[in-house]
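The chain below stands alone and is given as C-alpha cells, in the form predicted on its own.
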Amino acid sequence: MANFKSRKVVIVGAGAVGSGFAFALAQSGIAEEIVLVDVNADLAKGQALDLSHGAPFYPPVAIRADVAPEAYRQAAIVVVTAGKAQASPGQSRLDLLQINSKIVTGIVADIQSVNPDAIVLIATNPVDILTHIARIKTNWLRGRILGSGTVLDSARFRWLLAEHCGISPKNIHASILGEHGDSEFAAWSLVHVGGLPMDDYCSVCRKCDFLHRRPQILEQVRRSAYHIIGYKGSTSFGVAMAMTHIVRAILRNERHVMTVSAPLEGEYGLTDVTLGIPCVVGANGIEEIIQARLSPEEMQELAHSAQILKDRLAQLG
C-alpha cells in the first residue's frame, strides 16, 4: 500500500499541461506540496514562482521547483506530463512513440529508485501505450501505474450530451472507452440521464430523433483535441481538471469510478493491453476494474481499439 504520510504531488513537465495542472491542483486544496520538475530547470522555477505568487488566493500549499530524482522522495503521487510533441509534418506517430517511451521509462525508473511506494499517473501521449510500457519496465503491482485514459474524453462526452439535452452535465453518467485516440468509442448502453437509461430518457424528452445524432456527437468527442489544437496550439485546461479529478480520488481515497488507462488481465476477454475502462480509483491507484455489461457491438469496438494499441506496441518492439 502506498505511503500517504504527506500529500506531496510531483509534476514532471512544466509546459502547458503540467503548469495548467499545477494551477488547478493548487486551487483545489487537495495537495499540501506541489513540486515541478522539468529538463528546462528555469522553466520549472519560473512556473513555480508564478504559481506561488497566487498563494493568498487559494488554500495553503507549498509550491517549488526541484530536480529529478531527488524531487520524487516522499511523494504520494508523481504525475508525468513530460514528452515531445510532433515536431514536423514528416515525423511519424511511431517516431513520437519511440521518443516518448524513452522519456517516460527513464522518469519511471528514477521514481522507482528513490520512491517505490509512489503512485504514478501518466498523462503523456500516447497515454495508453506509455502507461503499459511503464508498468512492464517497473513490474509494479497492477494499479500502481495508471494513465489519464479517457477521463477527459468522457467529460467532453457528458458536456456534449448535456448541451444537447439542455440539462446539467452533473446529471449525466456517460463513458468513452478504449484508446485515448481515434479508435475510442461511446458506450451508449451505459449512458444514464437523471437516473434513467438514455433510451428511456429520450422517450420522455421527445425533443429530437437522438439515434441519428449519436454518430455526430461521438465524432465531436473524437475531434475535440484536434479542434482545440487547431485554434490555440495545445490542450491544457480540460486535461488539467481531469488530472485533478484523478489525483483527488487517490489522495482522498474516494474510490471514484472513472475511465483511466488500466492494464487488462482477462477482463472483457482482453490481455496484454492497457486502455480506458471503468475503474474504481482510490488510495492505491486502480483498486478495481469494473466489467460493465457492454452490448455485443461495443465489445467488438473495445476489441478493435485494443488490437490497434497492440499493433502499435508490436511496431515499437
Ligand SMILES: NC(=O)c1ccc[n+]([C@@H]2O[C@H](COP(=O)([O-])OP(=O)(O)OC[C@H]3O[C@@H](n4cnc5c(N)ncnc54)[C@H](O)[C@@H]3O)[C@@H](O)[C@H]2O)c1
Contents of the next structure:
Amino acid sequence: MANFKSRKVVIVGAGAVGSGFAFALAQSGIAEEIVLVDVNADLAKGQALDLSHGAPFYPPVAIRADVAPEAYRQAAIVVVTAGKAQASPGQSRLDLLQINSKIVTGIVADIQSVNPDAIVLIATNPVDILTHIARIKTNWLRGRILGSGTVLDSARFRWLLAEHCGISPKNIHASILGEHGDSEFAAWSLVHVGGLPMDDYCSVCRKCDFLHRRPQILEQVRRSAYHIIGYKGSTSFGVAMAMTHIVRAILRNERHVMTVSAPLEGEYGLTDVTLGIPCVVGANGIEEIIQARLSPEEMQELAHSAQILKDRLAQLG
Ligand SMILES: NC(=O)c1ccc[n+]([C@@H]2O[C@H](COP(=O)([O-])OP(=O)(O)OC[C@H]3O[C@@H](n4cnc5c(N)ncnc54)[C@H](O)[C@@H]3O)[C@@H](O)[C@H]2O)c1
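Hand over the structure of the form predicted in complex with the ligand; the form predicted on its own is what we had up.
Zooming out: every chain and molecule, the one shown earlier first.
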C-alpha cells in the first residue's frame, strides 16, 4: 500500500475547476497542505490568498501557490485540472484533445521527474484519453494515474433519479459508464433504489411508467455540462465535490467504489482503452477494477464508447 508521508495535494490549473476543487478540499479537512500551480502565476497566487482568508472557518490546512516542477515534490496526490475547457455549448470534450494532450503530457513529465511516487488524478478533458496517454508516457503501474471518469456523471444520474423517485440520492446506487462524454451510457441493470433492484422498486412503487422516462433521464445526464456551460460558462462545483470524494478515498484508503477512468487490460473484453468503470479506489489509486455483470445491450454500449475513444486516440497519432 502507498505510504503517504504527507497529505499534500497539488492542484495544477487554478481556473474554475481547480479553484472550486481547492475550496471543496479545504472544507473537507482531509489535506494538510494544498498547493496551487498555474501558468498564470498571478491567478494561482490570488486564488491561494483568497482561500487562505477562510482559514478561521475550515479545518487546519496550509494553502499556497508555487511553481512547477518544484511544487510537486513530496505531494501525495497531484490533481491535474489545467488546460482548455469547452468554450461554447456546442463544443465537445473530444474537441479539446489536440491542445490538452500537449499540456497534460508536459505536466505529467514534470511530475515524474521530481516525484515518481505521487498518485496523479486527471480531470482535464477529454479525461479518459488524457489519462490513457499519461499512463503510456510514464509507464507507471496501472491505477497510479487515474481520471475523474464518470464520477460526476454518476452523481448527476443519482440526483436525477432521486428527484424522480422522491428518495435521498444517498439511497440510490447508480452508475454512468464509458466515456466521460457524449457516448456515456446508464448501466440500468446495476441501479438499486433503497437496496432493491430498480425494476423491483418500480413494481412496488408504481407511481409512474418509468421505462418511458429512462431515455430522458440519460439525455439529461449527457447534456448536463452543455446546459451549465450555456448558463454560466463553465462547470465547477459538481466536479469539485466529485474530485474531493476521489481524493478522500485515496488519502484515507477508503476503498470506495466509484466510476473513475481506468485502463482496461482485458476486463469487459476490452484492451488499450481507458474509460469510466466501477473501481475500488484506495491508497494506491485504483486498487481493483470491478467486472460488473452488464446486460448484452450495455456491453455493446461500452464497446461502442471504447471504440470512439480508441479512434480519437488513433487520429491523434
Ligand atoms: N472531468 C470532469 O468531470 C470535468 C468537469 C469540468 C471541467 N473539466 C475540464 O477541466 C479543465 C479545466 O476547466 P476550467 O473550467 O477550470 O478551465 P479554466 O480555463 O477556468 O482553467 C484552466 C486553467 O489551466 C491553466 N493552464 C493551462 N495550461 C497550463 C499548464 N501547462 N500548467 C498549469 N496551468 C495551466 C490556465 O492558465 C487556466 O487558469 C478543462 O479541460 C475542462 O474541460 C473536467
